[in-house]
Structures are given as C-alpha cells and as structure tokens.
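One chain comes next, on its own, written as structure tokens: the form predicted on its own.
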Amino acid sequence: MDDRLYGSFVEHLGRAIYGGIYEPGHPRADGRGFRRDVLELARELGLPVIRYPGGNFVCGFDWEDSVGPAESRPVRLDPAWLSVETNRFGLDEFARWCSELGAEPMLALNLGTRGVDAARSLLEYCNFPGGTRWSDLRRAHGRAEPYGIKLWCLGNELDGPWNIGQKDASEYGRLARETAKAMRLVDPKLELVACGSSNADMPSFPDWEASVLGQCYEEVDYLSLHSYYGKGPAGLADYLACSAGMDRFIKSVAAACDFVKARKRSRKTMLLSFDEWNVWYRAVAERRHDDPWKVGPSLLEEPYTFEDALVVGCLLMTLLKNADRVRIACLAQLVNALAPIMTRTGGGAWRQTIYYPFLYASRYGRGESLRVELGCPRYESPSYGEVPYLEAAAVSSGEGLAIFAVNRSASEPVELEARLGGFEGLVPLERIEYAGYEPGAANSEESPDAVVPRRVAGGFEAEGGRLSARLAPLSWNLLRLGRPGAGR
C-alpha cells in the first residue's frame, strides 16, 4: 500500500491558515510566522503529503498573487468562501512549511477562472532549474533550487455548482487532457489527478466519471474522490455505518474507471485519490455568509465527538481494505476547518478527539493492507442496508501485525476471534482502547485530554495462530503484535 493513504489537507480557508498553521506575533510562532505548537502536533501525525491550497478557494486563485515578498503581494477578494484573501501566506511559505513536516506538497491548480497557460506557467516556476521567465523570477524571489512539486490537482470539483468555472464533463474532460498534456512535455514523470464527482450524490455521477476519462485516461495517473459523512435523524447506529457508504462509493468509482480501461482497450489501471474526506455536518458552510469579507473568519469549525472518533475510525478502515486502488487519500482538514488539530487564536492549540485514531492509523497502518474475512452479527441501518457490529483491517509491516477494529454495538461487547494464518509466531505487544466515552463527549482548550485512548495491559490474547480480544461497545481498538523480544 502507498503511504500516502495517510495526507491531509490545507486550503486558504476560514483559520485553516490565517490563526492556524501561521499566525506572526503568536508567543509560539517562529521568525517565519509558523506556529510551532500546530506544526508538532501535525508532526506527530505523520503526515506523508499535505493537498494545498483548495479546495473551492483555488478556482479563483492567481498563483501569481502568491509568490515574492510577502509584503507586496496583492489583497484580493476570495468568493469562494467570502474572505479576504492577504496573500501573506503562499507558495513559497507552504513549501517552507511542508519541509519542516516532512510531507510532499500535493498542489492544485485552477482551471475554473484559468488554464492550460497558467498552469504550464506554474509548473515552470516551481520545477524548472532557470534560464527561463518563470523559473528566473523563482530564483529571483530567493528559492534558487526548484520546489520539485510531482504530484498536482488538475482542478476541484469542477462539477459543482458552487464553484467559480464550474464545468460539464465534456468541457472539463477535454481541459484537463490539454493540461495534462502541456505539463508532461515539461516533466513527464509528474503524478496528475483528474476531478471526479464532488461527491457521490451528485446527479451526473457516475456519468461524469465515465465521461471526463473518456477524454483523458491516458494522460492522468489518478481520479479523485470526495466525501463527508454525517449523522442523521436515523441516529447513532446509522452514523456509524457510513463506511459502508464510503465503501460503495470507491467500488462504483473505480467499477466507472474501469468501464473505461475496458471500452479504451488500455493496458493502464486507474488508480484512486480520495483527497477530501472527512465527518461534517454540524457546522455547515452557508455559515460563511454570516459575515463577510474579513481575514481568517472562523468557518467550519465542526466540534468533534467521540462518535465522531469511531466514525473516523471506521472510514480509515475502509480506505485500509481499498489500498489496492486508493492510493492517496486526504483528511480535510488539518486546522480548525473540519481539523483532528485546534487552535485559539493567540492562544493554545489542542487535539481533538478524531485525532487519535488518524495518529495509530498512520503511525502502525502502513506496510501491507491484507484481507479481513468478517463473519460476526449485523443490524439494518436505515441509510446502509445490512451492517456488521465488527469493521476491522489488518496491516502486515516489518514490525508485526496491526489490527485495527471498532465494535459499533451501544450495548453488547464483541468477542473477537481471529485466526492468524501466516503470522502464528506473533505474541501481543500492546493494545490501545478508545471507549467509555459517552458520543458526544469531547476535547476542549480547557479540557485537551478528556477523551483520549488508553493503553490497556494484558488486553488480548495470541497463541498457535489464534488471536482473541474483548471489544467493548463503542469502541475502537488497536491490537498489535510481533516477534518475541520485540519492543514497542
């Protein structure tokens, strides 16, 4: 499996950015304006790749505005989220700040209000060694060595209504073609993503799909795909079931992909970027009209739950056991807009509660993702049809085994029995319990460690290949095991 299942991303977006990640005169930013509290707590999760910088706010976006001294770049309006847009915070800035994390920038482009030109002419800036008007003006700027920026978004959610440019699929299919075209005579080793469906309600999916490869299959290397998950009026067994939603709608994207390898009679497999998703459904976007036109307004700030946290749980598991097609994945976001990380603006920064199991996942979930054959109790959800009480994923790395699993009962613990074929020389090494939390509780700047996993001693079992554990309801779980004598 590719690590970078586990990305996030940062757009120019209420205090994503502006009383985020960069906040001058900030007691814990450094000379830069980087917050260092926010770049620790995003440090300890692993990040391999971080999407910038939208998101809607991009198909407005004149990359031009971004680059040189900060002090003299332009203020702009932003009306993808009715902002004002200082600039202070671009290009060059996040490069600077995806180094200091270790993360490859995922950068996208706007083909809403731009296109091919503006894009080959961004590609120059960034990758191109000098001699030429764009890669000149970067040396210019300072950054003498180019970003080597390989992986970029043809665009975002061009189908969507509510986006600047929004385009059919024939127009889009073809515009994202010519892109991909004009880009590759540049570098033809970069890794592009073509815009699928904003989300899997959309009325044209999964014709969209179908359509935009149809005119540019060959010359792209992922589609995207984005989704939010949110409870209902169904309740909470029906929230915690909306990995099967999510599971669905991978396997109809890729089943459309592959209608096209197979009609184009192409020897490529399309692979998968589920670049946006996340939980959202408490703070809802038509609350950026409540004010409009100010720097960093506070938007989406959704206040996660530990429902919240078994739900996040569970779509990691999901992506787990579609990492044959899912390669890059991106949870949006990072910072405070719909973010496991908060901050107060000049004040402190704290995890919430979906956190944790994004952390466990990206620091134990990467080696080999392999098949998990459930058989266990199911209810019916409303929205999902038939559901089991146990989601589980398992991932094989040098280090051992990881079992990931979330009891999705409010009432009966799980007994789990696993047989281990393959792995029978592995002894227990530490599990981690998240449960005992009632679903709405949650983390604050007052109270950061309310609700966080636990270690929990002696917590299961493992021996001639046979693994067996106690879930408790509600509860997400970690089992990890290793070799004899191995350390944590």
Second form
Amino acid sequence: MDDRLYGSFVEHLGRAIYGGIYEPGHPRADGRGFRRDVLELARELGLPVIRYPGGNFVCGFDWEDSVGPAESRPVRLDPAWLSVETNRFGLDEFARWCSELGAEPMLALNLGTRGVDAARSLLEYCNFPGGTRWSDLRRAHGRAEPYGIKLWCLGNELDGPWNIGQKDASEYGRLARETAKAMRLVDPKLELVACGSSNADMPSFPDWEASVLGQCYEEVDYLSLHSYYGKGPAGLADYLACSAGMDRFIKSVAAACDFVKARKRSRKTMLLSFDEWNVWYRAVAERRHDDPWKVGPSLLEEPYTFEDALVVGCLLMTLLKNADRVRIACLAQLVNALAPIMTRTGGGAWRQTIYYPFLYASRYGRGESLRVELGCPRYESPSYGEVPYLEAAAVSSGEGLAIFAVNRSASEPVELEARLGGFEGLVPLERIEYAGYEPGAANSEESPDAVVPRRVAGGFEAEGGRLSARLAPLSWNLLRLGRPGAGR
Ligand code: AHR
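One more: the block was the form predicted on its own; return the form predicted in complex with alpha-L-arabinofuranose.
Following is the full complex, with the preceding chain placed first.
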C-alpha cells in the first residue's frame, strides 16, 4: 500500500489557516506565525501528504496573489466561503509548513475561473530552476531552490453548482487533458489527479467519471473521490454502517474507470485519490450569508464525538481494504474546519475524538494491507443494506501485524477468533482500545483528554497463528502482534 493513504487537507476556509495553523502574535507562534502547538499535533499524525489550498476556495483563487512579500499581497474576496482572504499565508508559507511537518504538498489548481495558462505559469514558478519569467520571480521572492511539487489536482469538484466556474463533464475533461498536456511537457514525471464527482449522490455520477476520463484517461494518473458521512434519522447503527457506502462508492468509481479502460483498449489502470473524506453533518451551513466577509470566520467547526471516531475508524479500514486501487487519501480537513485538531484563537489546541483512530492507523497501518475474510452476524441498515457487526482490517509490516477492528453493536461484545495464516510465530505486543464512552462524548479545550483510547494490559491471546479477543460493544480496537521479544 501507499503511505499516502494517510494524507490530510488544509483549505483557505474558516479558521483552518488563520487562527489555526497560522496565528502571528499567538504565544505559541514562531517567527513566521506558525503555531507550534498545532504543528506538534499535526506532526504526531505522521501525515505524508497535505492537499492545499482548496477545496471550493481554489475555484476562484489567483495564485499570483499568494506569493512575494506578504505585506504587499492583495486582500481579496473569497466567494467560496464569503470570507476575506488576506493572502498573508500563501504558497511559500505552505511549502515551509509542509517541510516542517515532513509532508509532501499536493497542490490544487484553479480550473474554475482560470485554466491552462495559470496552471503552466504556477508550475514554472514552483518547479523550474531559473532563467525564465516565473522561475526568476520565485528567485526574486527569496526562494532560489524550486519547490519540486510533484502531485497536482486538476481543479476541485467542477461538477458542483456551488462552485464558480462549474463545468459539464466533456468541457472539464477536455480542460483537464489540455492542462495535463501542458504540464507534462514541462515535467513528464508529475502525478496528476482529475476530478471525479463531488460525491456519489450527484445526479451525473458515474457518467461524469466515464465522460471525463473519456477525454483525459491517458493524460492523468488518478481520479478523485470525495465523500462526507453523517448520522441521519435512522440513528447510530445506520450511521456506523456508512463505511459500506464508502466501499460501494470506491468499487463503482473503479468500475467506471475500468469501463473507460476497456473502451480505450488501454493498458493503464486508473488509480484513485480519495482526497476528501470525513464525517460532516452538524456544521452544514456552508457559508455565512448572515455575517459575510470576515477574515478567518468560524466555519464548518464540527464537534466530533466518540461515535464519529468509531465511524472514522471504519472508514479508515475501508480505505485500507481498497488500498490496491486507492493510493492517496486525504482526511478533510486538518485544523478547525472538519478537523481532528481544534484550536481557540489566542488559546489552546486539542485533539478531537477522530484524531485517535487516524493516529493509530497512520502509525501502525503501513505495510501490506491483507485480505480479511469475515464470518460474523450481520444487521440491516436502512441506508447501506446488510453490514457485519464487526469491521476489521489487517496490515503486515516488518514489525509484525496490526489488526484494526470495530464492534458496531451497541449491546453485545464480539468474541473475535482469527486464524492468521503465515503469521504463526507472532505473539501479542499491545492492545489499544477506544471504548466505554457515551456515543456523544467529546473532548474540549477544558477537558482535552475526556475521550481517549487506552492501552489494555493482557488484552488478547495469540499462539500458533490463532488469535482470540473480546471486543466491547461500540469499540474501536488495535491488536498488535510481533516476534517474541520484540519491543513496542
Ligand atoms: O472540505 C469542505 C469542502 O467540501 C471543500 O471545500 C469542497 O471541496 C467540498 O465540497
């Protein structure tokens, strides 16, 4: 599997940047205005890739505004979020922030109001060594070395009527192809992501996929998927089943890609970039029509609970189980807006509940994602059909084996009995359990550690390739196995 399954996303949206990762004058901010407390929490997540600067924001973004001396950058209206964009945090700040984090930047292009020309000038600015108009401008801005950005999104959600510059599929597919062509002439090794549908409920899904790829199949490397999940009137059991919806979505998009592959007699298999996924259903007022045009307003600040963490744990397992096809995934987003990390402007930073399943998956879920055959009772979810009470994924690495498991039942424990073919020599190393909380329990600045996973002593048995564990009702679990005598 590709480690980039554990990516994230930072958009110019609400307090994601202003009051989030960037807050000059904050007691924990460094000389560049980066909040060290936020950086430390983000670093702990081990994020390999960060998508930027949008999102919907990018559909009206002029990249030229975000470079050069910060004090001379223009202040602009951001129509995506009805906010004021100061451009104090821009391309160079993002690249530096990523390098502090050890993450690869994934840059999204504006194919809403702009097009091929802006894309090629931005590429020249970022990646060409010097001696040309845009590369020399970068050098004049104090950055002699190119940024060397390899991963680019060809726009964002251009099927969406909420975006400025919305396009129909054939218009967008052609634009994606011509943009990719212009960029690859400069650097054939770039990795390019074309926009899939904004979500599986779009009326044009999956015709959009087939039509867009009909235009640009050979020119791009990935097709994007976006999806947000939420708790509806059918309640918790239904909500916990939403990873079955994610699985179906991935398989449908893969099928649409393979249809185009067959039609084109292509040898290439299109890979997938699930570059926006998360839980999002409470903070649904997307724009502040009542109080617009602020810098860094509070937007999409979803207060995540214990049940959301269980869902995020299931969604991560679904990504892992589809890791043959999904090579990049970005938890949307990282700070304040739909985020595992929350801050108070001028105050503290803390971990929301969804931080933890992501942390442990990112830390221990790297290596080879194994096929898991599950035999367990099932229940009927009104929205997603029949789902098993147990969700599980397994990843093998040089260190051993990591098994992730969620018990969706609110009342019954699961007696997990597993046969670990090929891993007979491994013994239990550690068990982490996230359980025993009310579904609506959450962390806050005052109680940042109210809802945290715990290490369970002697929490499972494994011998001769057989494993047994009792999984509590409504629990997320990590069972780690290693060679006898291996450290933790
Ligand atoms: O992540 C919030 C928004 O959701 C993004 O800006 C957009 O791409 C999606 O609709």
